[in-house]
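Given as C-alpha coordinates, the chain that follows is alone and in the form predicted on its own.
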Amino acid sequence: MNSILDSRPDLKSRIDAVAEVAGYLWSKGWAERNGGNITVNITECVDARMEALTSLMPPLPIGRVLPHLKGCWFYCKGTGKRMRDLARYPMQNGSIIRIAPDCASYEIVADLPVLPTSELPSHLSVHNYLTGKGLPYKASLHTHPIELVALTHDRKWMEKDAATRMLWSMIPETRAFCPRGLGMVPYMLPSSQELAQATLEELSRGYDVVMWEKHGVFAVDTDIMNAFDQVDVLNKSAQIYIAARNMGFEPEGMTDCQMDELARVFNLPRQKA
(Lines of atoms letter the chains of each structure in order from A and count residues from 1; the text may use other names and numbers.)
(Lines give C-alpha, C1' and ligand atoms only; values in the text may rest on other atoms or scores of the structure.)
(Ligands and ions follow the chains in the order given, each with its own letter.)
Protein backbone atom coordinates (compact mmCIF):
# COMPACT_ATOMS: atom_id res chain seq x y z
CA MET A 1 0.00 0.00 0.00
CA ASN A 2 1.24 3.45 -0.87
CA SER A 3 1.89 5.78 2.05
CA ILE A 4 1.87 9.54 2.36
CA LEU A 5 5.41 9.10 3.72
CA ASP A 6 6.69 7.85 0.37
CA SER A 7 9.15 10.33 -1.21
CA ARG A 8 8.72 12.74 1.70
CA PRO A 9 11.87 12.29 3.83
CA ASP A 10 11.16 15.25 6.14
CA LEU A 11 7.70 13.99 6.97
CA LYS A 12 8.93 10.41 7.36
CA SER A 13 11.62 11.62 9.75
CA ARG A 14 8.98 13.31 11.94
CA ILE A 15 6.80 10.21 12.05
CA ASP A 16 9.79 7.93 12.65
CA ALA A 17 10.67 10.09 15.69
CA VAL A 18 7.13 9.66 17.01
CA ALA A 19 7.43 5.89 16.57
CA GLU A 20 10.79 5.89 18.35
CA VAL A 21 9.40 7.82 21.31
CA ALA A 22 6.35 5.54 21.44
CA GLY A 23 8.72 2.60 21.81
CA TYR A 24 10.55 4.33 24.67
CA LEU A 25 7.27 5.05 26.46
CA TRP A 26 6.23 1.41 26.23
CA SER A 27 9.60 0.02 27.31
CA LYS A 28 9.67 2.31 30.34
CA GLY A 29 6.23 1.17 31.45
CA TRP A 30 4.76 4.63 30.92
CA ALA A 31 2.17 3.56 28.33
CA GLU A 32 0.08 0.70 29.63
CA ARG A 33 -2.58 -0.62 27.24
CA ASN A 34 -3.64 2.40 25.12
CA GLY A 35 -2.39 4.97 27.65
CA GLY A 36 -0.80 8.20 26.53
CA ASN A 37 -1.06 10.42 23.48
CA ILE A 38 1.16 12.20 20.98
CA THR A 39 0.19 15.03 18.62
CA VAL A 40 2.74 16.70 16.33
CA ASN A 41 2.27 19.74 14.10
CA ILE A 42 3.66 18.69 10.69
CA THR A 43 2.44 21.68 8.68
CA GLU A 44 5.93 22.70 7.60
CA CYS A 45 6.38 19.26 5.94
CA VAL A 46 3.32 19.65 3.72
CA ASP A 47 3.83 19.97 -0.04
CA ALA A 48 1.49 20.80 -2.90
CA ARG A 49 0.66 17.15 -3.57
CA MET A 50 -0.42 16.71 0.04
CA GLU A 51 -2.56 19.84 -0.15
CA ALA A 52 -4.43 18.23 -3.05
CA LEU A 53 -5.30 15.07 -1.10
CA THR A 54 -8.97 14.45 -0.37
CA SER A 55 -10.41 13.42 2.96
CA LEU A 56 -10.80 9.71 3.74
CA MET A 57 -14.12 10.40 5.46
CA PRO A 58 -16.44 13.37 6.08
CA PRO A 59 -15.08 16.22 8.25
CA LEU A 60 -15.37 15.66 11.99
CA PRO A 61 -16.07 18.36 14.60
CA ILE A 62 -13.34 19.37 17.04
CA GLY A 63 -15.85 20.70 19.54
CA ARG A 64 -14.34 24.18 19.68
CA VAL A 65 -13.05 26.86 17.32
CA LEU A 66 -9.26 27.09 17.06
CA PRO A 67 -8.50 30.12 14.86
CA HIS A 68 -4.69 29.83 14.95
CA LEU A 69 -4.76 26.33 13.44
CA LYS A 70 -6.55 27.11 10.18
CA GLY A 71 -5.07 24.87 7.51
CA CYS A 72 -2.60 23.22 9.87
CA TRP A 73 -1.68 19.55 9.62
CA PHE A 74 -1.04 17.12 12.48
CA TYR A 75 0.01 13.56 13.08
CA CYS A 76 -2.02 12.08 15.96
CA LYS A 77 -2.00 8.78 17.80
CA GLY A 78 -5.22 6.91 17.10
CA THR A 79 -7.96 6.47 19.66
CA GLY A 80 -7.69 3.15 21.48
CA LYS A 81 -4.31 2.46 19.88
CA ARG A 82 -1.33 1.17 21.86
CA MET A 83 2.06 2.87 21.95
CA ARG A 84 3.77 -0.50 21.47
CA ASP A 85 1.89 -0.94 18.20
CA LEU A 86 2.44 2.66 17.11
CA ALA A 87 6.19 2.11 17.58
CA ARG A 88 6.11 -0.61 14.91
CA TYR A 89 3.36 0.63 12.63
CA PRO A 90 2.84 4.39 13.09
CA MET A 91 0.58 4.87 10.08
CA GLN A 92 -1.73 2.01 11.07
CA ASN A 93 -2.02 3.31 14.63
CA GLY A 94 -2.20 7.03 13.96
CA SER A 95 -3.50 9.43 11.37
CA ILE A 96 -2.60 12.60 9.56
CA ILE A 97 -5.30 15.23 9.82
CA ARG A 98 -5.90 18.66 8.30
CA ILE A 99 -7.73 21.43 10.13
CA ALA A 100 -10.60 22.71 7.98
CA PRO A 101 -11.02 26.38 7.00
CA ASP A 102 -13.78 26.77 9.58
CA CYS A 103 -11.18 26.04 12.32
CA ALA A 104 -13.84 23.92 14.04
CA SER A 105 -13.48 20.61 12.20
CA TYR A 106 -10.81 18.36 10.75
CA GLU A 107 -10.33 15.85 7.96
CA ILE A 108 -8.43 12.56 8.13
CA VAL A 109 -6.18 12.63 5.09
CA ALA A 110 -3.78 9.66 5.38
CA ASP A 111 -2.91 6.81 5.47
CA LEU A 112 -5.98 5.05 6.89
CA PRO A 113 -9.24 6.37 8.38
CA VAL A 114 -7.90 5.95 11.93
CA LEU A 115 -9.82 8.17 14.33
CA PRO A 116 -7.46 10.39 16.36
CA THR A 117 -7.22 10.23 20.13
CA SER A 118 -10.29 11.18 22.13
CA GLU A 119 -8.07 13.84 23.73
CA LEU A 120 -7.59 15.54 20.35
CA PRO A 121 -9.60 18.67 21.31
CA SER A 122 -7.37 19.20 24.35
CA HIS A 123 -4.17 18.62 22.39
CA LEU A 124 -5.29 20.91 19.58
CA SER A 125 -6.30 23.59 22.09
CA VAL A 126 -2.73 23.55 23.37
CA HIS A 127 -1.32 23.79 19.84
CA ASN A 128 -3.72 26.65 19.12
CA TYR A 129 -2.33 28.48 22.15
CA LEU A 130 1.30 27.77 21.22
CA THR A 131 0.82 28.84 17.61
CA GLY A 132 -1.09 31.95 18.65
CA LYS A 133 1.78 32.97 20.92
CA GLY A 134 4.29 32.48 18.11
CA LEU A 135 6.14 29.78 20.06
CA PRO A 136 8.27 27.24 18.15
CA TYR A 137 6.75 24.22 19.88
CA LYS A 138 5.42 21.57 17.50
CA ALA A 139 4.90 18.50 19.70
CA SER A 140 2.67 17.58 22.63
CA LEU A 141 3.10 14.43 24.68
CA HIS A 142 0.94 12.85 27.37
CA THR A 143 2.32 9.84 29.24
CA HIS A 144 2.28 8.13 32.63
CA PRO A 145 5.81 8.22 34.16
CA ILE A 146 5.65 5.97 37.20
CA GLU A 147 7.78 7.83 39.73
CA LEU A 148 6.45 11.29 38.89
CA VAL A 149 2.87 10.06 39.24
CA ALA A 150 3.80 8.44 42.57
CA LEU A 151 5.00 11.80 43.92
CA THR A 152 1.58 13.34 43.35
CA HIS A 153 0.05 10.94 45.89
CA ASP A 154 1.86 12.98 48.57
CA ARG A 155 0.04 16.29 48.98
CA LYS A 156 3.21 18.26 49.76
CA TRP A 157 4.52 17.82 46.22
CA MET A 158 1.38 19.35 44.77
CA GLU A 159 2.23 22.72 46.32
CA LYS A 160 3.45 25.29 43.78
CA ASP A 161 7.04 24.54 42.68
CA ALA A 162 7.68 22.18 45.61
CA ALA A 163 8.27 19.26 43.23
CA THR A 164 10.27 21.50 40.88
CA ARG A 165 12.66 22.54 43.64
CA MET A 166 13.16 18.97 44.83
CA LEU A 167 13.57 17.49 41.35
CA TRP A 168 16.03 20.19 40.29
CA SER A 169 18.10 19.51 43.39
CA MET A 170 18.57 15.78 42.74
CA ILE A 171 20.99 16.10 39.81
CA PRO A 172 22.36 19.13 37.89
CA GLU A 173 21.07 17.88 34.53
CA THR A 174 17.47 18.34 35.62
CA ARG A 175 17.97 22.04 36.31
CA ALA A 176 19.85 22.38 33.01
CA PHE A 177 17.53 20.43 30.72
CA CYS A 178 14.18 21.25 32.37
CA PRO A 179 14.84 24.88 33.27
CA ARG A 180 11.17 25.89 33.45
CA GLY A 181 10.26 23.28 36.03
CA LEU A 182 7.04 21.38 36.50
CA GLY A 183 3.57 22.88 36.64
CA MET A 184 1.02 21.11 38.84
CA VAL A 185 -2.67 20.51 38.15
CA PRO A 186 -4.89 18.95 40.85
CA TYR A 187 -6.89 15.87 39.93
CA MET A 188 -9.53 16.44 37.28
CA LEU A 189 -11.50 14.05 35.11
CA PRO A 190 -9.27 12.72 32.30
CA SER A 191 -10.05 14.17 28.85
CA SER A 192 -12.26 16.86 30.40
CA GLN A 193 -12.44 20.46 29.27
CA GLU A 194 -11.58 21.49 32.84
CA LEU A 195 -8.31 19.54 32.68
CA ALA A 196 -7.45 21.03 29.30
CA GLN A 197 -8.10 24.56 30.59
CA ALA A 198 -6.04 24.01 33.73
CA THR A 199 -3.17 22.69 31.59
CA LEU A 200 -3.33 25.74 29.35
CA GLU A 201 -3.17 27.98 32.39
CA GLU A 202 0.01 26.25 33.60
CA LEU A 203 1.57 26.52 30.13
CA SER A 204 0.69 30.22 30.08
CA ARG A 205 2.69 30.61 33.30
CA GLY A 206 5.79 29.47 31.45
CA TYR A 207 5.94 25.74 32.21
CA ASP A 208 6.73 23.29 29.39
CA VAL A 209 5.82 20.22 31.46
CA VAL A 210 2.61 19.94 33.46
CA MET A 211 1.89 17.25 36.05
CA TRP A 212 -1.65 15.92 36.34
CA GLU A 213 -2.25 14.68 39.89
CA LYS A 214 -2.57 10.87 40.15
CA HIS A 215 -2.65 10.64 36.34
CA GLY A 216 0.36 11.62 34.26
CA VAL A 217 2.38 14.32 32.55
CA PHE A 218 1.69 16.65 29.63
CA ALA A 219 4.76 18.11 27.89
CA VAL A 220 5.33 20.39 24.92
CA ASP A 221 8.51 21.17 23.01
CA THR A 222 9.97 21.93 19.59
CA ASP A 223 9.81 18.26 18.61
CA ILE A 224 8.63 15.00 20.13
CA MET A 225 12.09 13.82 21.17
CA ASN A 226 12.72 16.99 23.17
CA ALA A 227 9.32 16.67 24.84
CA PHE A 228 10.17 13.09 25.80
CA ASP A 229 13.62 14.12 27.05
CA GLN A 230 12.16 16.64 29.48
CA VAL A 231 9.85 14.06 31.02
CA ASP A 232 12.65 11.47 31.07
CA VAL A 233 15.02 13.79 32.95
CA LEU A 234 12.37 14.84 35.46
CA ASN A 235 11.44 11.23 36.12
CA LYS A 236 15.11 10.31 36.62
CA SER A 237 15.22 12.88 39.43
CA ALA A 238 12.08 11.38 40.94
CA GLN A 239 13.75 7.96 40.78
CA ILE A 240 16.83 9.31 42.59
CA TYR A 241 14.65 10.82 45.30
CA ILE A 242 12.65 7.61 45.77
CA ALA A 243 15.84 5.49 45.74
CA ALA A 244 17.30 7.61 48.54
CA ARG A 245 14.10 7.30 50.56
CA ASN A 246 14.14 3.54 50.02
CA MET A 247 17.71 3.50 51.38
CA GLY A 248 16.34 5.04 54.55
CA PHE A 249 17.27 8.70 54.34
CA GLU A 250 15.96 12.02 53.03
CA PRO A 251 18.28 13.10 50.18
CA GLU A 252 20.15 16.31 50.85
CA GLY A 253 19.84 17.66 47.31
CA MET A 254 21.76 20.52 45.79
CA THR A 255 21.73 23.75 47.79
CA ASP A 256 20.09 26.96 46.60
CA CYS A 257 23.57 28.43 46.07
CA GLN A 258 24.59 25.51 43.89
CA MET A 259 21.45 25.76 41.78
CA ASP A 260 21.77 29.55 41.50
CA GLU A 261 25.33 29.07 40.27
CA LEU A 262 24.12 26.56 37.69
CA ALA A 263 21.42 28.96 36.49
CA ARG A 264 23.92 31.80 36.24
CA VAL A 265 26.66 29.88 34.42
CA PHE A 266 24.28 28.25 31.94
CA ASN A 267 21.99 31.29 31.58
CA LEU A 268 18.91 29.38 32.69
CA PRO A 269 15.51 30.93 33.48
CA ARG A 270 15.03 31.82 37.13
CA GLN A 271 12.49 29.93 39.18
CA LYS A 272 9.04 31.51 39.09
CA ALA A 273 7.73 33.45 42.06
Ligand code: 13P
The other form holds:
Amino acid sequence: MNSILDSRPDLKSRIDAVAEVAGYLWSKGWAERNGGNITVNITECVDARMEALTSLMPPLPIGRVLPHLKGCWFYCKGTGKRMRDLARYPMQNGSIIRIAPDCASYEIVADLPVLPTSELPSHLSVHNYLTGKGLPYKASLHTHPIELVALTHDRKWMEKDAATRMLWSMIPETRAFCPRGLGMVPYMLPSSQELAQATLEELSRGYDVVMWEKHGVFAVDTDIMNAFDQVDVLNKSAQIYIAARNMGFEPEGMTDCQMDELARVFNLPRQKA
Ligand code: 13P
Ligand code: ZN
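Give me the form predicted together with ligand 13P now, not the form predicted on its own.
And the full complex, kicking off with our chain again.
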Protein backbone atom coordinates (compact mmCIF):
# COMPACT_ATOMS: atom_id res chain seq x y z
CA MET A 1 0.00 0.00 0.00
CA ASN A 2 1.23 3.51 -0.82
CA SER A 3 1.96 5.75 2.13
CA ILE A 4 2.35 9.50 2.52
CA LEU A 5 5.71 8.64 4.09
CA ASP A 6 7.06 7.21 0.80
CA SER A 7 9.83 9.46 -0.59
CA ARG A 8 9.50 11.86 2.36
CA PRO A 9 12.47 11.02 4.59
CA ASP A 10 12.00 14.02 6.90
CA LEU A 11 8.35 13.19 7.59
CA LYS A 12 9.16 9.48 7.88
CA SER A 13 11.87 10.09 10.47
CA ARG A 14 9.37 12.00 12.67
CA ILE A 15 6.81 9.21 12.44
CA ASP A 16 9.57 6.63 13.11
CA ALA A 17 10.40 8.54 16.32
CA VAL A 18 6.71 8.40 17.36
CA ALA A 19 6.72 4.64 16.75
CA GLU A 20 9.93 4.24 18.75
CA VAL A 21 8.46 6.17 21.71
CA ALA A 22 5.21 4.18 21.48
CA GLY A 23 7.30 1.00 21.94
CA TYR A 24 8.96 2.49 25.03
CA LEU A 25 5.59 3.46 26.53
CA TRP A 26 4.33 -0.09 26.10
CA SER A 27 7.47 -1.72 27.51
CA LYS A 28 7.43 0.60 30.53
CA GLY A 29 3.89 -0.50 31.37
CA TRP A 30 2.52 3.02 30.84
CA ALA A 31 0.27 2.11 27.90
CA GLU A 32 -2.29 -0.50 28.91
CA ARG A 33 -4.78 -1.28 26.14
CA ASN A 34 -5.26 2.02 24.20
CA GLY A 35 -3.85 4.16 27.04
CA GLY A 36 -2.07 7.37 26.08
CA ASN A 37 -1.79 9.42 22.93
CA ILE A 38 0.72 11.38 20.87
CA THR A 39 0.37 14.27 18.43
CA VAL A 40 3.18 15.88 16.44
CA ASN A 41 3.01 19.13 14.47
CA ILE A 42 4.45 18.13 11.08
CA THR A 43 3.60 21.34 9.22
CA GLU A 44 7.24 22.04 8.33
CA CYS A 45 7.37 18.71 6.42
CA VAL A 46 4.44 19.59 4.16
CA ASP A 47 5.15 19.94 0.43
CA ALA A 48 3.02 20.97 -2.56
CA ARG A 49 1.98 17.40 -3.37
CA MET A 50 0.71 16.97 0.17
CA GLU A 51 -1.24 20.25 -0.07
CA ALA A 52 -3.09 18.75 -3.05
CA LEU A 53 -4.33 15.73 -1.07
CA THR A 54 -8.07 15.51 -0.58
CA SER A 55 -9.82 14.61 2.66
CA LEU A 56 -10.60 10.91 3.25
CA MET A 57 -13.89 11.82 4.97
CA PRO A 58 -16.00 14.93 5.67
CA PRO A 59 -14.38 17.51 8.02
CA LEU A 60 -14.79 16.86 11.74
CA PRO A 61 -15.33 19.54 14.43
CA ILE A 62 -12.56 20.30 16.95
CA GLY A 63 -15.04 21.74 19.47
CA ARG A 64 -13.29 25.11 19.68
CA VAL A 65 -11.71 27.66 17.37
CA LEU A 66 -7.89 27.49 17.29
CA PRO A 67 -6.71 30.46 15.19
CA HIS A 68 -2.96 29.76 15.44
CA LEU A 69 -3.40 26.32 13.84
CA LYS A 70 -4.70 27.60 10.51
CA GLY A 71 -3.12 25.41 7.80
CA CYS A 72 -1.24 23.25 10.33
CA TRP A 73 -0.76 19.50 9.91
CA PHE A 74 -0.44 16.86 12.62
CA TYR A 75 0.25 13.19 13.03
CA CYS A 76 -2.21 11.87 15.68
CA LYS A 77 -2.51 8.51 17.39
CA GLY A 78 -5.90 6.98 16.55
CA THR A 79 -8.55 6.77 19.24
CA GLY A 80 -8.81 3.28 20.70
CA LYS A 81 -5.52 2.28 19.09
CA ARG A 82 -2.80 0.53 21.08
CA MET A 83 0.71 1.97 21.53
CA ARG A 84 2.14 -1.53 21.09
CA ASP A 85 0.47 -1.74 17.66
CA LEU A 86 1.42 1.82 16.74
CA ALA A 87 5.05 0.95 17.47
CA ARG A 88 5.01 -1.45 14.52
CA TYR A 89 2.41 0.14 12.24
CA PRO A 90 2.19 3.89 12.92
CA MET A 91 0.14 4.70 9.83
CA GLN A 92 -2.49 2.06 10.60
CA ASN A 93 -2.86 3.17 14.21
CA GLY A 94 -2.72 6.90 13.61
CA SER A 95 -3.39 9.38 10.84
CA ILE A 96 -2.33 12.70 9.40
CA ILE A 97 -4.79 15.54 9.76
CA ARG A 98 -4.94 19.08 8.41
CA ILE A 99 -6.68 21.94 10.22
CA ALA A 100 -9.36 23.48 7.98
CA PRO A 101 -9.34 27.19 7.08
CA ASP A 102 -12.18 27.80 9.61
CA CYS A 103 -9.71 26.74 12.40
CA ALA A 104 -12.65 24.89 14.00
CA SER A 105 -12.53 21.60 12.09
CA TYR A 106 -10.02 19.20 10.61
CA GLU A 107 -9.69 16.77 7.73
CA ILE A 108 -8.05 13.34 7.81
CA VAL A 109 -5.81 13.16 4.74
CA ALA A 110 -3.53 10.10 5.11
CA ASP A 111 -2.93 7.18 5.04
CA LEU A 112 -6.27 5.76 6.27
CA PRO A 113 -9.42 7.30 7.81
CA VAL A 114 -8.24 6.56 11.39
CA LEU A 115 -10.11 8.84 13.82
CA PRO A 116 -7.69 10.85 16.02
CA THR A 117 -7.33 10.38 19.76
CA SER A 118 -10.19 11.32 22.08
CA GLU A 119 -7.74 13.70 23.82
CA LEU A 120 -7.53 15.80 20.64
CA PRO A 121 -9.09 18.84 22.43
CA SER A 122 -6.16 18.95 24.88
CA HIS A 123 -3.50 18.23 22.25
CA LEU A 124 -4.74 20.79 19.72
CA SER A 125 -5.47 23.49 22.33
CA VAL A 126 -1.93 23.11 23.57
CA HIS A 127 -0.42 23.19 20.05
CA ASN A 128 -2.50 26.32 19.35
CA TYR A 129 -1.03 27.98 22.45
CA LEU A 130 2.55 26.91 21.66
CA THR A 131 2.33 28.00 18.01
CA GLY A 132 0.73 31.31 19.00
CA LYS A 133 3.62 32.00 21.38
CA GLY A 134 6.15 31.16 18.64
CA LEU A 135 7.66 28.39 20.79
CA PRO A 136 9.65 25.60 19.08
CA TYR A 137 7.59 22.79 20.69
CA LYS A 138 6.25 20.34 18.12
CA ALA A 139 5.25 17.22 20.08
CA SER A 140 2.74 16.44 22.82
CA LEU A 141 2.56 13.19 24.73
CA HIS A 142 -0.10 11.87 27.10
CA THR A 143 0.70 8.65 28.95
CA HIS A 144 -0.14 6.75 32.16
CA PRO A 145 3.16 6.36 34.12
CA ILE A 146 2.43 4.15 37.10
CA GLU A 147 4.41 5.82 39.90
CA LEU A 148 3.62 9.41 38.89
CA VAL A 149 -0.09 8.61 38.72
CA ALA A 150 0.13 6.88 42.12
CA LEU A 151 1.47 10.12 43.68
CA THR A 152 -1.62 12.02 42.55
CA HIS A 153 -3.78 9.80 44.80
CA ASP A 154 -2.35 11.71 47.81
CA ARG A 155 -3.65 15.30 48.32
CA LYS A 156 -0.21 16.31 49.61
CA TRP A 157 1.39 15.84 46.19
CA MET A 158 -1.39 17.72 44.40
CA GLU A 159 -0.39 20.95 46.22
CA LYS A 160 1.30 23.40 43.86
CA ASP A 161 4.97 22.40 43.31
CA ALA A 162 5.06 19.88 46.20
CA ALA A 163 5.65 16.97 43.79
CA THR A 164 8.10 19.06 41.72
CA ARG A 165 10.28 19.79 44.77
CA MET A 166 10.26 16.18 45.94
CA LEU A 167 10.94 14.73 42.46
CA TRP A 168 13.73 17.22 41.71
CA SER A 169 15.43 16.33 44.99
CA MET A 170 15.58 12.57 44.33
CA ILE A 171 18.35 12.67 41.67
CA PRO A 172 20.08 15.65 39.99
CA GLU A 173 19.08 14.61 36.45
CA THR A 174 15.41 15.24 37.11
CA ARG A 175 15.84 18.95 37.73
CA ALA A 176 18.42 19.21 34.93
CA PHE A 177 16.20 17.54 32.32
CA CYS A 178 12.77 18.65 33.55
CA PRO A 179 13.74 22.17 34.62
CA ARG A 180 10.23 23.66 34.52
CA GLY A 181 8.78 21.14 36.96
CA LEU A 182 5.39 19.51 37.03
CA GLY A 183 2.05 21.35 36.89
CA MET A 184 -0.98 19.79 38.56
CA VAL A 185 -4.52 19.52 37.18
CA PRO A 186 -7.26 18.19 39.51
CA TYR A 187 -9.32 15.25 38.28
CA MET A 188 -11.46 16.08 35.25
CA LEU A 189 -13.29 13.92 32.77
CA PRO A 190 -10.89 12.41 30.19
CA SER A 191 -11.14 14.00 26.71
CA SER A 192 -13.22 16.95 28.00
CA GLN A 193 -12.81 20.57 26.90
CA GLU A 194 -12.47 21.43 30.65
CA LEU A 195 -9.41 19.17 30.90
CA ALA A 196 -8.00 20.81 27.77
CA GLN A 197 -8.55 24.28 29.28
CA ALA A 198 -7.00 23.35 32.64
CA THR A 199 -3.96 21.82 30.88
CA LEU A 200 -3.54 25.00 28.87
CA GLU A 201 -3.66 27.11 32.03
CA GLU A 202 -0.83 25.09 33.62
CA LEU A 203 1.24 25.45 30.45
CA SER A 204 0.69 29.20 30.45
CA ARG A 205 2.07 29.22 34.04
CA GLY A 206 5.39 27.99 32.61
CA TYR A 207 5.20 24.20 32.99
CA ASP A 208 5.78 21.92 30.05
CA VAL A 209 4.79 18.75 31.89
CA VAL A 210 1.38 18.55 33.58
CA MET A 211 -0.14 15.81 35.76
CA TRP A 212 -3.77 14.89 35.33
CA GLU A 213 -4.90 13.69 38.79
CA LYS A 214 -5.60 9.93 38.97
CA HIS A 215 -5.14 9.63 35.20
CA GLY A 216 -1.78 10.44 33.61
CA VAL A 217 0.72 12.99 32.45
CA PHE A 218 0.75 15.43 29.54
CA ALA A 219 4.12 16.67 28.25
CA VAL A 220 5.20 18.96 25.43
CA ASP A 221 8.63 19.38 23.92
CA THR A 222 10.50 20.17 20.72
CA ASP A 223 10.17 16.56 19.56
CA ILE A 224 8.54 13.38 20.80
CA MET A 225 11.76 11.84 22.15
CA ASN A 226 12.40 14.88 24.35
CA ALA A 227 8.80 14.84 25.61
CA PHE A 228 9.24 11.16 26.52
CA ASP A 229 12.56 11.89 28.29
CA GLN A 230 10.95 14.49 30.54
CA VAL A 231 8.29 12.02 31.69
CA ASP A 232 10.90 9.27 32.03
CA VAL A 233 13.15 11.29 34.38
CA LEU A 234 10.18 12.41 36.47
CA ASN A 235 8.87 8.87 36.81
CA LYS A 236 12.37 7.63 37.69
CA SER A 237 12.37 10.07 40.62
CA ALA A 238 8.93 8.85 41.71
CA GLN A 239 10.30 5.28 41.63
CA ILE A 240 13.29 6.27 43.79
CA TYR A 241 10.96 7.93 46.30
CA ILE A 242 8.74 4.85 46.44
CA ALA A 243 11.76 2.50 46.68
CA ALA A 244 13.04 4.43 49.70
CA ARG A 245 9.59 4.37 51.34
CA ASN A 246 9.41 0.62 50.67
CA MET A 247 12.75 0.23 52.46
CA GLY A 248 11.07 1.82 55.46
CA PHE A 249 12.38 5.39 55.44
CA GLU A 250 11.51 8.83 54.10
CA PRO A 251 14.22 9.72 51.54
CA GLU A 252 16.39 12.67 52.58
CA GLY A 253 16.43 14.32 49.16
CA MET A 254 19.11 16.69 47.91
CA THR A 255 19.53 19.76 50.09
CA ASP A 256 18.44 23.25 48.98
CA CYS A 257 22.11 24.15 48.77
CA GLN A 258 22.82 21.22 46.42
CA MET A 259 19.80 22.14 44.30
CA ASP A 260 20.91 25.79 44.10
CA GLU A 261 24.38 24.73 43.01
CA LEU A 262 22.87 22.52 40.29
CA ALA A 263 20.68 25.37 39.02
CA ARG A 264 23.64 27.76 39.00
CA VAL A 265 26.11 25.44 37.25
CA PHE A 266 23.61 24.15 34.66
CA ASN A 267 21.98 27.56 34.21
CA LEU A 268 18.51 26.20 35.07
CA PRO A 269 15.40 28.28 35.81
CA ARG A 270 15.18 29.47 39.43
CA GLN A 271 13.92 27.00 42.04
CA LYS A 272 10.14 26.92 42.54
CA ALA A 273 9.07 28.79 45.68
P1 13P B 1 -7.43 7.37 22.97
O2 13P B 1 -7.37 5.90 22.65
O3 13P B 1 -8.69 8.02 22.46
O4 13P B 1 -6.17 8.08 22.51
O5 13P B 1 -7.52 7.54 24.56
C6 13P B 1 -6.53 7.03 25.42
C7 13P B 1 -6.40 7.81 26.68
O8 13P B 1 -5.41 7.66 27.38
C9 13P B 1 -7.45 8.79 27.06
O10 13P B 1 -7.04 9.60 28.11
ZN1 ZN C 1 -5.34 8.78 29.29
